[in-house]
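Take a look at this single chain, the form predicted alone, given in structure tokens.
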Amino acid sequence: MRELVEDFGGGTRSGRPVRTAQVGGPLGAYIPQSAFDVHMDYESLSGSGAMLGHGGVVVFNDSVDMARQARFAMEFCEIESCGKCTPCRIGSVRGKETLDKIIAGANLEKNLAVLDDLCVLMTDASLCAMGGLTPMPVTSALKHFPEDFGSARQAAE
């Protein structure tokens, strides 16, 4: 992936440092720049907690707010959901609302726990890949960029 992003792609369009790349489409995982030495194949990406998906790669510079990117995933699912199953239809709305609270710095510990529960529920109980994969960018953002979810805490204190 490093070769693809840095050598072939030339880094970011803005020239700012690369922070992360989302692989596999809008519901793909975020891979931090420090983990770019992963091979771009199904098994390697899966082993790193990502997926090949449709093969898309979106590169983000160091100005990206990963809490807002996580919110985007929930909002994307809310808009694109067919509405057939409750975990996707309602989970994505509640996920977006919960991320709004986290971004605002409200009850961070409680809302992070709610978000974690929603992600598990959506992954395990959604009827299709849409709802089941929506948590992937959220959980990868939380895992690799926890400081973006705690910066609201510092602002509130």
Given for the second form:
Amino acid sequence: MRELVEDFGGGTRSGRPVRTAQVGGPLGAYIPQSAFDVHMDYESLSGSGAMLGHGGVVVFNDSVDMARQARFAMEFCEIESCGKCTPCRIGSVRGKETLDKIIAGANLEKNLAVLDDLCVLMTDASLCAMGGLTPMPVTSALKHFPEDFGSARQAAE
Amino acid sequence: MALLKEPDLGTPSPKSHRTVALEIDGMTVMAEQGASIMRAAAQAGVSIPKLCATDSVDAFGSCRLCLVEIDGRRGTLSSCTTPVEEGMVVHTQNQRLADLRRGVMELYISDHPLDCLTCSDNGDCELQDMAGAVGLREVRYGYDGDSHTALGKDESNPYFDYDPSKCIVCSRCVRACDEVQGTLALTIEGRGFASRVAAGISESFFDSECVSCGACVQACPTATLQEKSVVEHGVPDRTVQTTCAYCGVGCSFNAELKGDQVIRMVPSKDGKANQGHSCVKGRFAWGYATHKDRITSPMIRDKITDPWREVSWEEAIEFAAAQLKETQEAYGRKSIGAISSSRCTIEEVWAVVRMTRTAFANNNIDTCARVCHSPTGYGLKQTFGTSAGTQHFESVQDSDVMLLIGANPTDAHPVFASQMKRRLRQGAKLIVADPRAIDLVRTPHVEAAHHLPLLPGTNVALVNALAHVAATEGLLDDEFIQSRCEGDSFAEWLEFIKRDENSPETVTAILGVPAEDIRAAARLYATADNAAIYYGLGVTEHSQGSTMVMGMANLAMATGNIGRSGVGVNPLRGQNNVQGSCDMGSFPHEFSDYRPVSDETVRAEFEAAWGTPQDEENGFRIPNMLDEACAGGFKGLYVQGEDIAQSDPNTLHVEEALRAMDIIIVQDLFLNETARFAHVFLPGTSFLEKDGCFINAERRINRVRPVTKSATDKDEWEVTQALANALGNDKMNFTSAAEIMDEIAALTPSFGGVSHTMLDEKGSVQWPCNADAPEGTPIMHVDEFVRGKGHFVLTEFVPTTEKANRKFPMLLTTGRILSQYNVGAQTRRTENTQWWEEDVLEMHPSDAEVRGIQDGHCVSIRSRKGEITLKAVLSERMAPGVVYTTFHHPETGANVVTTENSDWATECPEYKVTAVEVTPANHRSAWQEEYAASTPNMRQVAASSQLEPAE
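Switch from the form predicted alone, shown above, to the form predicted together with its partner chain and output its structure.
Expanding to the full complex; the earlier chain stays at the top.
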């Protein structure tokens, strides 16, 4: 993957340092730059908590705000949801709203816990892969870039 | 009993006879193959949380509350959509599942109003139940996020509200509308979080295609779709199971009450006729029972121009008895008679029949079957040996082809129509023979393979042509004919039916239907594995009604379509107990079980039981009574719950006959049209007050139980008994309806095994039910016909004498619509009138154009008998040359126009063919003017103060 991004892709367009890449589409995981040494195949990506998905790679430079990207995943799900199952229909909206609260620094600990539970719920209980995969970009962002969510974020702002 | 909560197994039965063994929460469970894990668990007593699943519709898998874990399978699976498998090991409860379920409920409640305490569904809400079941304690999302809680209600439907703020988008209503009712009026509008239930495209429920059957309201787990009566009065607290009193489907209902007030009628899931479904009439239109027009005190008057006087029961009975006796003394034993009601219970009918045969000492007893299905009784008796339909309703689920003739089930038998539509959606084929393009010709997900829009009055030519094609193209079932039918009559029939006069090419000109269409329909019917005939009054109400019934019986026998599930010849009977009133012997020529009065042995049985001599001579049929009244020889009539002045043909003649009588006793809920000419009014009881049985079109004996106390303080049979006893010849001493049932069983072989106790245990049975068939008889003529061998009858087509000509160039045919019922005495006193405020004349636009008539214009319709004015509605459902109206509103007087032409065998009137002319009009007809002017006086009740003795 590093070869793909840095050699074939030539890094970021702006020339700023690469921070992360989302692989496999809007519901794919964010892979931090430090973990780019991974084969671009199903098994390897799956092994590192990501997925190959449709194979698309979106590269972000160091100006990206991962909390906003997590919110984007929920918003994407809200827009795309068919509305049949409850976790996706209502969960995506509540996920977006909870991330808004996190971004605003409200009740951080509680809201991060709520978000965690919601991600498990959407993963395990959604009817199809739309709702089931939405947590993937969210949880990967939370896992690899906690500084964009927690108190460090508030300190930085 | 306390409020009955019928068990909900979550998903429907797969109707499999095989079972598999699996383990659920450590228990070994046997389940039907193909059943869902949810259903298997529920049957084993394990209740898995659910919201979108209910066993009246297929599994959907959307709420995600019912997730389970299965050993060897990844993730969590919805138990409603996962079928059981041999050896499967299922876990329905663990921490992970509990967390997921709580998470789902937390999401639901985050978009739901928190007004449980003031909600109309409080205590009867599945969302509330599930929140409790999963242990939801807080909603951590808060309540300031995006929500639907501010959406406003749609209160347009007169019977239920739609509150989108409470909708959980489970789609149960949409699926009930699709799968149970088959109207497909509802949908989920929008997508994602915006998803919401909608009736049509941005329409209100009232303006949409919704037919108000109530299936959606019943399916709704929350207060989103809620009966207005529950909104107003609260959740009911007790249940009485009973039977609907509208059409011949005979739906079982749970009447739900609070104290002695009926709050709602909910169709019973274990009702064998309706299987948990209902229509707008049975479900909602029962408010007439407490309508202000209801008369609850007996009344008498000397002359029909006098105002009515309220009197005691004793005085009314004494007055009636004296008048009847006087009449018989003056004009002879046969100068009086009775008409029993097909709206009343068999026990009440039995009392009237017995009174006629004992106290009146004659056979002048008839019933409204005279004007509807008397040809069915005659025709099926001749050919098969019994006067009733051959199948149970369930049979239609095995039909591959349905031939529907002269019936409009979606309007007149809506609950059975839903069962037909379910089977048609599965791929069965439909042939419709009807002058109108009824709904079933083309309706969502159902389209008839053939619509044969024959001219009114040509049924027999059609059925002969269908049989001709089968006979000449080698499509007869020789084996069935040989083993089950008479050789002689078949051979004669075969020779007749093969004649060229019966070929489609010959009759095409008579029918106005292309020969090729007739051939194609005949082939479809004759080559089907299981072909069933369903028919209505479009068959019987003709001068050749009986011939047509026998023609259909011939066709069914010749093609081997009798004696098993999926086939048969099935009348869709009109009234709730018309089958029963016929079975009880409400005929001038027959005792119960259709045994002739000329039969000495039968007479002897009744003489022994009743202690009075039985007349061996046939009595008068209704038309004979009326004719004799005009001639001066028939002077007294007891009419129980039938309104001949509105329902019988040629109103002017009926009115003349009624005016000519000296004593007319009407037993009814309301001062109906016949009561305008009556001298004694005996208030009757509504079905909500009755105790007894109704018998539906499939011969099913259903219990009717008193839901509320009699508004008149008496049972109807008690009143009849009092009158009979006052007349002196009889000594009826029944103390309950159950005792009457016992007498019926003792004197009626087909009912030998029936009692109220037995019905209360079994739910319902279909007669014959006796020592030979202790469980009843769902399908008749299985191994042999009731008469032994099936009898073929020659059915030559003889055109009616009621012909269109230059003066009367069009043909009028009449029928029923969904929201109204027959003479409308009940439905006109409910909110159903919002759908059908007046009778209108449907006509084809081309017929209207040449007459200068526009949609909504008043038109005069004139026949050889009379003239009325009503509004024209232009509709391409009509064939050109044919017009259609209903007779639900008395002031319209539809039967002023119809004639006394009638079936040759049974005198069933030819309502379906009247030659008429239609012209633009700007005033009411003479009869309508006279009706409007005279009726208020004829209905006048003296103010009670006038009853006080003069000082």
